[in-house]
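A lone chain, given as structure tokens: the form predicted alone.
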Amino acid sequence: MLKENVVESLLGETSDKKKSRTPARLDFLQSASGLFLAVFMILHMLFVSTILISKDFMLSVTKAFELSFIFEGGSSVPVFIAISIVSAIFIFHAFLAMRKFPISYRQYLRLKTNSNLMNHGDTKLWIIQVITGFALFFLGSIHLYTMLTNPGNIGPYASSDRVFSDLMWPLYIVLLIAVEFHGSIGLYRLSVKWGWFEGEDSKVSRKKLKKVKIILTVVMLTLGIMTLLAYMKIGYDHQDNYGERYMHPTEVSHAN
């Protein structure tokens, strides 16, 4: 807790406010928000990577989504709740995480100030964050908002030609940056300030915690970034039949 109540007194907060019940609560909130968003960031990940081992297998996971095996060829109506949910947390979080955030340039030149002087390593992971979820509040409610008003357009055609032919590709590949980093630290974060893995020896701890954090980084980010070139790959070779949806060759057969 002591990296929080060095981030708090640069930030100037009044002793007052610790005494009060409520900031400890609110703290309990965003980190239950950024856990749930983090674990979701790295199965929505694994999801869209489904595209590299085949569009088949991509299809058959969006249709176990749609709850195919409910609705006869799936039904967009439990991806829209599911979308309306994450993008509630993810309001809910944003609002809570803004009560640390620097509001004014004065508080900023403070915490970068000290921050240099006192050369401390995970008070710069939080600025890291801090400009990460800046730029995550704006460009996650772009996807988001893409997400919730055409729930259907999902599938290895409908996904590429929103990457491809929509341009959506540079706004992706500034969200995968943002993402990751900002997904990472907050694991990591939440894990030194809950005590989560910790040892007998608290500074072990926290170098094994930044190696995994590393580690999660490099490998979501490779991830992202192949399955991202992918969808580009599929959207190009797909641009002429921009619209088109992609079929099952099962499906190909049965309607011909």
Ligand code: HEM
The other form holds:
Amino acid sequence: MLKENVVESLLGETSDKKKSRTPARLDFLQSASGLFLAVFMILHMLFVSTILISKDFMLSVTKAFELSFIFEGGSSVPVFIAISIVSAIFIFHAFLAMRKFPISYRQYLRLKTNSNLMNHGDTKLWIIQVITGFALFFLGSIHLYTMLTNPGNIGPYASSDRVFSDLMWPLYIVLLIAVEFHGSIGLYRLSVKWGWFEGEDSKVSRKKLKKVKIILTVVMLTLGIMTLLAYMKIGYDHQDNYGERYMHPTEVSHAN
Ligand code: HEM
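Okay, that was the form predicted alone. Show me the form predicted in complex with protoporphyrin IX containing FE next.
Everything in the complex follows now, all chains and molecules, and the chain you saw is the first one.
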């Protein structure tokens, strides 16, 4: 909390804070939306990485999101609704975060000098979060817009064609790195800020949380890179049949 205040006072925010309760409410909403997005990103990685198990398994997960147990063959409407909700929370979170950006180059330099002088580990993490957050705003928006306009085009071949033939992989590499650093630093900062998992000695707790943060980043990045490579390989093998959709073996036998 103290370090947070140092950062905020450098940005000249403390006097406003005393006047109104709104910043505290906005802070809470920023934390809540950030927590939602971080949990969503962990689940998102688990769903997307099902391609590492098999094409059939990834197709089954896609069909479950399309509520194929209710609508024959699945519907893209529930997927579209889910993407809309996530997009709205994504924009809301980014909008709230903009308050904390250093708005002038002079403010940035003051912050940078301060973080170097004090060797402030947590202030450095905050700067990484601002930079990755800035990248996410653009790259995440492109991905979400692509998904919003293609809710029915998710699947083993549809996704792999997009990753390889539609050249989304360069964007996904940068997006993946930015989101994994941003998400794990965000979860660490949330835990420190709200005192979750705080034991007797707060220094020891912080050290443990930092270790968990590093493990989370490494695990998610490794899984993400393996997943991306799997989509690229399938997309590469499938490029001559671009546009063809993957079908479950039972669907193929029905079709024949
Ligand atoms: C409900 C919203 C979302 C849906 C339905 C969705 C769906 C998908 C799908 C199906 C893929 C596989 C590749 C493809 O089909 O193009 C993918 C990849 C990816 N998505 Fe999302 N996504 C959503 C939100 C997000 C958000 C908010 C982010 C981060 C800001 C994100 C980051 C990524 C990354 C980094 C990859 C590459 C995966 C990897 O390298 O392992 N996605 N997404």
